[in-house]
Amino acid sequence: MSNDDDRYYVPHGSHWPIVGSAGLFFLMIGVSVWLNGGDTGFWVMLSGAAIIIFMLIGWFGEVIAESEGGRYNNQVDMSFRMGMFWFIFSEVMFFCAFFGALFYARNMSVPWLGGDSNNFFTNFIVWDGFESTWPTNGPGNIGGDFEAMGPFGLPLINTAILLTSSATVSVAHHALLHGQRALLKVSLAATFILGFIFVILQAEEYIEAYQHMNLTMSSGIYGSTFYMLTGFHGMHVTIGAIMLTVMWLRVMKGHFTPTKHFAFEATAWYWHFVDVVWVGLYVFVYWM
């Protein structure tokens, strides 16, 4: 089928759901019982885990068969930007109601309970005594004493990264659609390697937390939605790594014209998205 066919693409019947739902389905069970205590439920959750990633290289190996068998037109093409469009709309979504848990913590939550000017009886009645500051491990000086993560040594470290992969996945788009093959292998490379290395930089940002700073995910409220935050916030920067490397080795292949390159287009996107995130959770997290 060429792009200026006018029939849209219907794929033929796929068994790749059906796996996936039983990957979910071991993964939620092996979850359950493994966080009751069951010592089987640990190798139930892998082998749930190990399902979905089969699923996952096996259903993108056909698509990715399909778009480079050129059975997708202009019209398919377009409901895949669609899709995306949607999907990176879902995921400023979840972070909007992360950002939102925080910003009521620390800007009404906790003054109502220190008794601001306008809620001296909250103070009293409820929680009598309790000093409205932040960053707090209340309720009840859960955790114990503990630091707070600054801004700088690894934060900045990594938001020196992270905004520096956005140039270099930027630079090899260019590169891409001015046909500088070598110049994309190179940026594309930089870039999932820089990902990879933010995530390395977090792991050990969490161990300096854990081990010297008593900063856990029990250390009240602040504890909770810092390692919300930046936990799901690496997920993201860990999943967009994968792609691009995904991007990578299908540019090593010869995958992707300067026409026609919409994978390549969309996981750029997302991981322009993670950038973004970043730097608002940057601020608001580790500064404020």
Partner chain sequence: MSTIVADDHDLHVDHSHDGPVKGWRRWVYATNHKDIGTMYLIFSLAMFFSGGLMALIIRTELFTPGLQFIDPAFFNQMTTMHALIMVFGAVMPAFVGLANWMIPLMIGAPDMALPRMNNWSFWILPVAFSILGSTLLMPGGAPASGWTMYPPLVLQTGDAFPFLIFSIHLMGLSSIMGAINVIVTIINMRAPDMTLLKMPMFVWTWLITAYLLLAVMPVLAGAVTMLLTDQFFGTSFFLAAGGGDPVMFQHIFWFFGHPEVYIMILPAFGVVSEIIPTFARKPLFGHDSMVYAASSIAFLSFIVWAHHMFTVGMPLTGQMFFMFATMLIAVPTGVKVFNWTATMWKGSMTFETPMLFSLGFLFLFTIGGFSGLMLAIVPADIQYHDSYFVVAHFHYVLVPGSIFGLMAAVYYWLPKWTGHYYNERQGQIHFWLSTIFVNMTFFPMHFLGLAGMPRRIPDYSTQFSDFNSVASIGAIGFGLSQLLFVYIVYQCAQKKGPKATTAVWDNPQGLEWTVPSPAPYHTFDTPPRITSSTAFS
Contents of the next structure:
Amino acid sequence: MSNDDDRYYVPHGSHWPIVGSAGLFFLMIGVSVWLNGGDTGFWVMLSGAAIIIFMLIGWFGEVIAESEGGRYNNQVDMSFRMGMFWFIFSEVMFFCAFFGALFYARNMSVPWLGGDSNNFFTNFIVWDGFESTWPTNGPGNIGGDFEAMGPFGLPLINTAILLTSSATVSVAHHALLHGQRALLKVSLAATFILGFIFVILQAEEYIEAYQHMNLTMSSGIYGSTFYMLTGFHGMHVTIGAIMLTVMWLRVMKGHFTPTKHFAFEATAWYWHFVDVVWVGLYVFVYWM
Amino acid sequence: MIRKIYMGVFALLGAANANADWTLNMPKGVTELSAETYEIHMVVFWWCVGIAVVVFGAMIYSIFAHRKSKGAVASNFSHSITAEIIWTVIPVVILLIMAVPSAELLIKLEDTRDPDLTVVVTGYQWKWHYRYQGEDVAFYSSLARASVAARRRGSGIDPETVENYLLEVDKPLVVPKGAKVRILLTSNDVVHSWWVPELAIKKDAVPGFINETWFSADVVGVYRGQCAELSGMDHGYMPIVVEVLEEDVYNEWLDRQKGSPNVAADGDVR
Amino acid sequence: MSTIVADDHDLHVDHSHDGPVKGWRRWVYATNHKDIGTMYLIFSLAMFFSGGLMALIIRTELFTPGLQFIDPAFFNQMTTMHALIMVFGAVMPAFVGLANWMIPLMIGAPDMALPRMNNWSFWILPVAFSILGSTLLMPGGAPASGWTMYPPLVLQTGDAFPFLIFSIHLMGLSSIMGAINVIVTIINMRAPDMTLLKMPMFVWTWLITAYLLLAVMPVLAGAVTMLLTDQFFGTSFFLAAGGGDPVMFQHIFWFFGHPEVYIMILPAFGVVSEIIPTFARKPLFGHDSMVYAASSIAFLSFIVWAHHMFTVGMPLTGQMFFMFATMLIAVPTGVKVFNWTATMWKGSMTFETPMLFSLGFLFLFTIGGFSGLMLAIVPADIQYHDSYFVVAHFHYVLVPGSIFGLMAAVYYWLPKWTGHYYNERQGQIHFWLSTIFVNMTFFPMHFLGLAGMPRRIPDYSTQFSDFNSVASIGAIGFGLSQLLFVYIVYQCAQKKGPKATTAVWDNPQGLEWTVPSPAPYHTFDTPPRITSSTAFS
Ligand code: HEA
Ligand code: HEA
Ligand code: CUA
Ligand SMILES: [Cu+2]
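In place of the form predicted alone, the structure of the form predicted together with its partner chain is requested.
Up next: the whole complex, starting with the chain shown before.
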């Protein structure tokens, strides 16, 4: 009574998840041992990472094959979309923890150390003479004097780069919807290239900070929040750029149609998310 | 051991007053605010009991009256806006009644201005340090010897034979009766918490910050408490003892201290 | 009220799908929601026993004053591991297991929306808990800073430290994927006529729970990541000298931690909302207001976190705000309690085991709620905080709350899962033993706390000894009673009981009661048609 079109595709057993779990096991054990000073940990970590990469390629490969094989109806497509959307939401919440730490430090703990609110004695007895300012590495001058990262120069260029890439990925989407494959290829390529340029410039900025500004992860709370936020953001840009590259390769192989291109759209969403986080970063970390 | 099991079963049977040691409720304490805290505690408790009587009463009634074995036939109602409004509004009102005195008391508890005496209390793993501000008096306060000997596994000493087991220190904090004592709390290592139930004080000692609290004890005596924030292995072994003396006795005590060697804690609180 | 009934002739089991594959592959490669649900439930039972064993070690040491069996350092490890295992290993996965089994059946879906990810959500858990468990054998022992992991204490953890952090990351990953799956399944896979407000209460509470999970698990991941960098990479998030603050961790942790406790109770609310109507033979009172109440609880749970921190030295306004917000939660929770009472009112009640556990839940959770309300009152909480009064509070909401909810759910749906009834008599004995012992364990803790016994101590002053002995005896009794539970479930799974009918109970409402017992391996390959009818007519 039903044709395959309106039947939900329920995959049969899959071995990829358990491979992924094994990869996570070795990765986490490896990192932990390594952090504890055990050198073998490094190799265990690498093998775990390798297993995870293997799993990702295999798993996504299978899904792509199924998708291209026409096994997914609209409902499956919708499940994927919702899944991606809520995944991005969880990522937003992850960044919220670090933004929360930044706001807390700037508006609470640093002023408190300077004697604000009910902390007159904190300043008087423990940190006599500390004046609350931002940026700061705290009353203990942890990590030594440093120079804060200003909003101009590399960060500004990086902002321009990311905003442009956000535009190009929208152009690419538009082109895909209207069947303009050539434009799609060019603008998608532009997007991931801009993404990688961003990552390179960010690395440049870190080198500058470490070598010339004495701005390190241990530059007190400023250094902590700076590197935590920009670092996790940079990691997400890297992942996003890799995803875009994969999408580009798929486009080159002729995947995606104007009506069916979930993976492309998901990547675009992810890219916009990375972009929005950057704007928040630029405003609160570099600028204000 | 056997005695314990016996006692346990005994307690189960509800022979609650068989042992004079048992306390069931929060102590009323010896400060004005501890008495007020006790009041609030009881007020909220009795409100809860009252609500429980009504709610549980209704449940129990229907469990007995509306059971199938008694031939109850199910009716079919499933909503009533009136009922929903009633049981939203009444709790709100009850909560307001509880909230007002709580807020008032809270404001008093936080008012550390104009003390007669200020003591800087620093938490250490696992002892306390007291420094009398403006006086040349400072000392550590650690678990008393008798308890230290008895607490070890396989010590062979029955804790029941140690007076104030785990609640005695070598050198208590001494304060005058009736004085407003401001406590400034900080820590040298991890977070600790300074708790004396009968003074109705509990405040965390956070490394790098100073927290304030205060009390004013009206009754001469010895008041005991314990560290109340998990602070590592011996968190259970850093009791607090506060001795409240008549003012002249206190002054004598203070004079005697000034001769003894001081241990400054300021340098290492960071 | 309209409820959902499926037309029988539309229910058709598609035989083109295979049954389960044979051997270990069925479980390791599983994509079937029922298989994965079963694995979750078994895993969580194993974790419940491990965490319970640790609780028994704690209780044995606390039986009398003086140290008899273990050292203080190990005691703290037990407290920490007990809580982490119970919270992340027992209660949360058990509810995910129920969600896996029941949500597709209750909304007429063929499976969970993302079956392969479903498998991964589960198979991350054994990895996470073997990493966490392995820390018991490491130099310096397992983490011992309490499940709250406050710095700077947690930074004194030995080799176990990074393992602790990463195992929590993995648990978070698993929960996030599980939550995404639940949300997508509920939003996208409902049978055509299953409108949102027709959804069964269990599905509703799980939807809300899933949103809570998505919002707070990443925050926990962020918090422990900052611990990791403070320890190994020189950051100073929680170091005052660098401009940070140890209390900052507490804020971030409890921003996760408070919603977390509702994550552990909302699905239980859903379970009893299914069970009470069935055994009162009367529709759930105020279905829609139950939905609104659960949503309000979820919303409020985000703005009350600092009630765990009334002694850390917050500014006065902060304390006031968090006190009032916390007190407000009593209102929607009250609505739920009253609605359940109204559901029973003028019903025609019978008292099979699931109903007994639901009633136990109703009474004892409410007691735990009352002590929660007392804790919300700041001046009083200053006395209660970090004492056994708090331990009493949260065990009342967690053990006869969440765990009783789970027990009720298992008894209620077991016949649907296995196709056989459990032994009713034994079930009732299990209920009464559990109820007596759970009160014997946790009720005296109220007195201990009020009398001044701090939590997380391996040894105590002699005036606390009598109530502690009572609690310890109760705990052992409660633990032994759970062996009966395992026996009953095992017998039922071995198909020892009488065969269950399709409806199992006396005219229960909901789609899950329209499929045969045991539920076939694949259900609802084509969506069931849902007709509106008046319930219980
Ligand atoms: C399932 C888990 C669960 C649940 C549901 C709750 C529910 C509540 N909890 Fe609890 N809580 C915990 C788990 C839970 N808690 C845990 C694990 C801790 C300790 C963590 C740690 O430190 O390790 C804790 C600690 C804790 C504290 C901190 C104590 C301290 O450390 O000092 C506080 C303080 O406000 C609190 C309050 C509340 C309140 C107000 C509720 C409310 O939701 C309760 C609402 C319910 C009712 C009130 C009963 C029914 C209502 C009526 C019948 C209506 C009429 C009633 C009135 C008007 C009063 N809880
Ligand atoms: C869902 C969560 C959950 C659950 C179900 C439980 C269940 C139990 N808990 Fe726990 N508990 C917590 C969450 C939970 N707890 C948390 C969050 C803390 C705070 C930790 C912290 O401070 O950081 C805590 C802390 C805590 C303490 C305080 C420790 C301290 O402060 O030092 C105690 C003390 O009695 C305790 C006891 C118990 C007992 C007796 C049970 C019982 O209900 C357990 C019953 C189960 C069993 C006993 C297992 C089943 C049976 C067997 C193993 C068979 C073998 C048995 C025999 C042969 C007898 N718990
Ligand atoms: Cu110091 Cu606990
Ligand atoms: Cu809470």
